[in-house]
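Read the single chain below, which is given as structure tokens and is the form predicted on its own.
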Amino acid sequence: MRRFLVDRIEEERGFCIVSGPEARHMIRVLRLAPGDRVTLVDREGRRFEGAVHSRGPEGVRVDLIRPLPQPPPSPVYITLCQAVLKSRAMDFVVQKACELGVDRIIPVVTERSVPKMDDRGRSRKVKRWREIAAAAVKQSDRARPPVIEAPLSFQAVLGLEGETRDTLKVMLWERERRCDLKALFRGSGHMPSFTGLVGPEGGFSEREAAEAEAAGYTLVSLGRRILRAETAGTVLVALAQYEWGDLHVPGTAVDRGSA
């Protein structure tokens, strides 16, 4: 079935009013009509059947038929923190993520970003980025989007709390010769929490490479490959999925916390 993002599903109500693009999709694209079944998830991760109803001035009216079960979560929670990258390049990096399943994406503006924005801008980037995220969430079959912050400096970026111990902090660093990633992984057994740090297309300042080892990020490289800034971010998330998350078929992977 069809899946279709709506903010909230109110069970109570027994129906949902599906409005905005995915209301346009569902007419003007797929011309569903009344009877026609679809699966309806909210930003919360609840998700139903139902079936179209009607259209009207307000969007597609489907009823509810029954709840669905909500994909489980991935054994580790994903922050990537992305330096703003230009336009196109910063999107296929949201899509991507959120394809392999990322928690959180925080833009980074860091010394070498090269995109410049004013209140209004950074707005408008964001809710972009929140409907690229929506429609990975529907093709990748997710509970939910991830969150997506607005852009913070990197100082802020670094200053961040709540992590926890249990939370393994990196930095990519095309300059690093002490520690790659394989072997840092390899290292550092199963990781319920891992964040990210991704440079713009100029890389980050040694500076940046400075402190933020001094704030608990290590720094690694990914080998003698040098990557682009969006390829770096969508390869960082998809190896820690591999490593630690849900990237193989139930119940045929080796279990590596109790192996």
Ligand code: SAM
The other form holds:
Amino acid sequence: MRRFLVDRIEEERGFCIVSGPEARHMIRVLRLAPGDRVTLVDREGRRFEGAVHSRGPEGVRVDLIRPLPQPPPSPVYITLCQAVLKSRAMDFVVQKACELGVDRIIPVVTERSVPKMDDRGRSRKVKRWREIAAAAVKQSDRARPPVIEAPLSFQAVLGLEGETRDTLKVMLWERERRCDLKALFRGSGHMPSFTGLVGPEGGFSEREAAEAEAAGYTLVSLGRRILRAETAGTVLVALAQYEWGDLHVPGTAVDRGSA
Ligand code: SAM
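Requested next: the structure of the form predicted together with S-adenosylmethionine (the form predicted on its own having been shown above).
Now the complete complex, all chains and molecules, led by this one.
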């Protein structure tokens, strides 16, 4: 059944109004008719089977039929602190990280992050990133939408506490020559919460690397090749999800020791 995102499903109402681009997709592209069955997913991750009832000025009315089970969230909570990148690169890493199950994305303004944004530009970009995230949620059928925060300064990000006390905090540092992700992952047991910090096209400064290390981030290398920032952010989320999350067949007790 086709999935459609709505803001909020209120079961007691017995129906939901699908509006905006989702409604247009229903009617103009898919030409859904009364009685057609759909799956509705809201921003809290609630899911219902529904039946198209009618279309009106505010959108398409869908009658709620029955609640559907939510897919289990990943066992690891992943936060990606991504230095703000140029438009298409940032769109890319937001989309891919959402498909890979990232739970929170914090855009970071670093010394060398390129787009300098005024308030209007900032809110416009956050709105765009949230739309990209919503579309990725729908496409990837993930449990619940990620949180896309408004941009924070580098220092503000370093001051944030992780989701849990034992959050593993990692900074991808292209000039790191001692520690790599493989060694770090192998040396740590299951991590329920992971925060990854990724730099801009121009990289992090020495000062930023020292400040991050002082704030409890482990500086790690992804090897000798220099990845584009959006590639690095995507790879980091994928590796954390692979190591501690749910990049495996659902229901298999994947024991890391046997991997
Ligand atoms: N301007 C930097 C240079 O030429 O060395 C490259 C920065 S890279 C394009 C953007 C970000 O991706 C880096 O700040 C880092 O966070 C991450 N990154 C890319 N390749 C990496 C690697 N091999 N090891 C660690 N981090 C990497």
